[in-house]
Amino acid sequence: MDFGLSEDQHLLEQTVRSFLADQVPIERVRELRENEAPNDRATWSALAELGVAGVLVPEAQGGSELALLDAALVSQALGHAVTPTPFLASAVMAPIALASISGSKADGWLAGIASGELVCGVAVTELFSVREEAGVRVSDGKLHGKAMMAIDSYGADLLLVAIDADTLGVVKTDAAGLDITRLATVDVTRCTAEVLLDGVTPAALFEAAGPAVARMLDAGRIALAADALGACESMVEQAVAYAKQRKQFDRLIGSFQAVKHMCAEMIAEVEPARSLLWYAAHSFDAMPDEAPLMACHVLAHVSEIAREIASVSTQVHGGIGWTDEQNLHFWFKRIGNARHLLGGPELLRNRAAELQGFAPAA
């Protein structure tokens, strides 16, 4: 079997990254990471007009209704770029729950996600990993708690949150009741957030929801994998430009046995897990049984050899790819927090087990 990409899907991927390396370099990338919140809102508007934001938005709401697949091509582009959007929450995860919501509520914040003129955040940690016994509750249909690591929250319009397994909460972001404080990881592109809920009055509170909230972290997952495997292509590209160039004892660096092996073994990390991104979000859609456990393991997979490609490129720039000047260090900490955002490699195999029959369910 030949499995590629579309002449459209090609198309697709061309146009993100030409306009990314374009209009958001990394200098740019340095100007946005000393705002309060470095999703700029300008970038995103003129993304949205790429039709990005309403990637998987309906028609009849004003998106492409494209595949999970072409989103996560965008996803990778963007993680290539280490671009700050809010692609992740708004545009992948938000859009897959709210489709599966009838009515005009719905409707609405599904055109303004396609328009980028509403940015959606999401609050699902508590259902994978509970921190500082954090966890949202409904009380005479209010909501009560507090949500960790809140996915592109900080700044942005509209919540999702996730009750527990089967329910989702719609909070806006001016409710009454609502804090929203953003957190300082290692990962200055990402507007993560610790969310707090006292007495909140949601928009909108869906019960019995739950093949949405598992699907949106199926697409959150395949969708950050793709953001880590594209930093990591750029992480080996910028190592192997930097050993091109780089002299010692008269010698590029490059001509080094020990630098050439160090090249070819990031590349060869990331051809194979190109293909297992493919497969996983070529499965989302065309074999959605399948695509919780490919989610585990791309997810899983991909954070691996993100870790050991960060770190080996680093090592090849040498000294300098540590300092601040040096532009890496932004990649190298999208990777690291990718690795925990949505679950780490221990907790997605343990589930990719649990979904095999291989280990009992938590």
Given for the second form:
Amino acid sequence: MDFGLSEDQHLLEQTVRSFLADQVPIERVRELRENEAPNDRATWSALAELGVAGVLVPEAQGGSELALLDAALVSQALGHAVTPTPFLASAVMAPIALASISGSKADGWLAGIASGELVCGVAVTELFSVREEAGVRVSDGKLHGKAMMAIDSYGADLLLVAIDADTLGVVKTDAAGLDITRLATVDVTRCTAEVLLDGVTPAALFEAAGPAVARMLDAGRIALAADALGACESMVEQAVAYAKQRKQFDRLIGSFQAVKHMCAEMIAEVEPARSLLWYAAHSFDAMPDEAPLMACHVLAHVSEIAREIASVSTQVHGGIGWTDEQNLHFWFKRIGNARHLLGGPELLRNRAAELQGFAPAA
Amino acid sequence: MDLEFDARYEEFRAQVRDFVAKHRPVQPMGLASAKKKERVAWLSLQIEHGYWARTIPKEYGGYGAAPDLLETVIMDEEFNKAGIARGMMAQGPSMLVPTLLSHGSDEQRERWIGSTMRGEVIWCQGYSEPGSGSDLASLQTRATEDGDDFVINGQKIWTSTADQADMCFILVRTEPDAKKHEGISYVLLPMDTPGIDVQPLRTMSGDIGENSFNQVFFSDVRVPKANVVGRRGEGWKIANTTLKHERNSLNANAEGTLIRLARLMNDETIRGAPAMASPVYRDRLMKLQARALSMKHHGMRMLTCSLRGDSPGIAGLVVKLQNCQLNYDMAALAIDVMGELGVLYDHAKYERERGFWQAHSMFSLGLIIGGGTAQIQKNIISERGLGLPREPKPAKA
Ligand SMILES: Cc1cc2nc3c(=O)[nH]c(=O)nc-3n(C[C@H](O)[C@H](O)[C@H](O)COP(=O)(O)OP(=O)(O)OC[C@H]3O[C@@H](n4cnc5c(N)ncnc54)[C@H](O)[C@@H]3O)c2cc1C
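What about the form predicted in complex with its partner chain, after the form predicted alone?
So here's everything in the complex, that chain up top.
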């Protein structure tokens, strides 16, 4: 009986964190942002060799078939280092969906995902929010329409398209009639895209895939919360480090209570949120009935504390925090991007209320 | 991570549930001496079943079970669901007993642990003084040596439950020439000793809720030297373990309060519709629920650390700050949900739940201040937890 990380989990976390510190330091992220697709394949391949791409893929398909909590720790490390990768879509959401559908096609894709050779984006926004008249429909077995803000989709090889809560299409990104345009976002570390489908023949169409779609969304929300929480951790660390080094009025600014208390308030939010994250991630595998509620709560809660931390950490830095050169904005923007990627806090809390019968179901 | 409830635990849960259902109507509350017989019977019954003093060794009057995270979680969940207190929330069980377990002599443990857990002996905490609150180590109440005794003179204030207490664990200055932190001793003092004068203070919440608050005057109060816990002059160190337990014990039942708040929102109607139907109130409730869940699981994480023998580090330092504010914010939503009727109090017509939420709001505010203010918590978190530099001392004028 134990509510804490195992030694293996600590090891996994450390391995990924030290790899990222070595191989993808912030200077490298600065270089990558100039790329057409910042989540470059070389980094992803190297991470795949560490087991990152296949963390959730079944062993039979070459993955390590770990728990969502393990994936959340990796996600947290990636957020901490603001690494541009397709982890959320390709290593979390797609494998969860494909593994619960199974079948020989899905198995093949899973093997590709685990090796890192196949990058899979997901287009799921319309499951929870519809803007710009987006939506994808099936007619005569072909896909038509538009999907907005598709995650990790620019530069991907394969795309999972949620058509509705029960139907999932898989399309190859070189399919005829498919057009993927990168949408520039304030955060340059994610390859978000608009997907236009003009009579695209899907590589597979899964109907009655309701449980797979729901699980994919829950897993994505928990992993995204982990990413944002990792970014928060780093912002607190950077603020504390700066406060120990910057002097004003002949004193380290960290000796001013105003600054100290800002730092204390930030960490006081981070630590309990970490506990909630562990529980939510653990519930996904061990207590699946609780996972939908936990997924909503953890992402909504982390989104709220993260917005505050993003601001306060920047304030601790003063003017330099507001510059491009200081790099702090990479974290600020990563956090900003996470906030609505799989549903914003208001939407998630409304869903949490619905799940408990507090609000009339939509 | 392993929270599997195997069959053994399901059985345990069923037992707890049975017990709670059977005894729910009879649980006596409060520390008043008039209720002593019922209180002792109720707490003894809980100890007998292992729902209270569970991990305290049998020789000291406990149940003697090995620590087990899930059992603790199950007991808390079932008691909270039923809305009844497990054991007794008081300074004796939550602060004195852990202190004696780590620093007391065998004789002190035998004499005080069982009797305190059974509710036979009620304690108060004599730390704060008019001139020494946050700066507790500056305390001035003196204890001078006289033969086998110390003789205490001075004043304590903000002493919760002093008017009901049989005993006081008190901090006194025994070595006036030592440095501030090194001259203090931790003493167990019977409250019926001649020379003690307890004067109750009325609190902001008036007569509602548990709110005993006092000042206590000491003139030539004699106490045997054998009543010192640990060594003379080590009181500061010992008191700090007590404060740590106080802060951890404030891991109050946020989940239970949240359930009660949700019930209120279902019951309370505005223009004929339940408050729960309002998306605005509902959103606030869901925000609080996420915080309550965080603190619940954070508590499990802290428990796991102590079972593993790991230090929780900074994660442990944030508990008091966050729990107290969460409780205050839950009461605030309840008051807002009741709207214009939320101010009704003191048995007014239309008053809800006997003024519970107003009283809870004020009580929670007291907890934000008591046991180390929120600001002091932030100093501790930032200095001890994050290693930020201490405030420079002002040059003496
Ligand atoms: C409900 C309740 C129950 C209590 N029960 C007991 C009890 O049973 N036994 C007991 O001994 N005491 C008890 N206390 C007293 C409590 O511990 C003190 O009130 C508390 O430690 C603050 O001390 P103070 O009241 O002297 O306030 P002060 O220390 O004078 O503080 C006033 C303000 O100044 C701020 N401040 C002070 N120093 C600093 C600093 N270094 N940095 C930043 N801000 C600072 C404080 O945060 C606060 O906002 C209780 C208090 C309450 C409210």
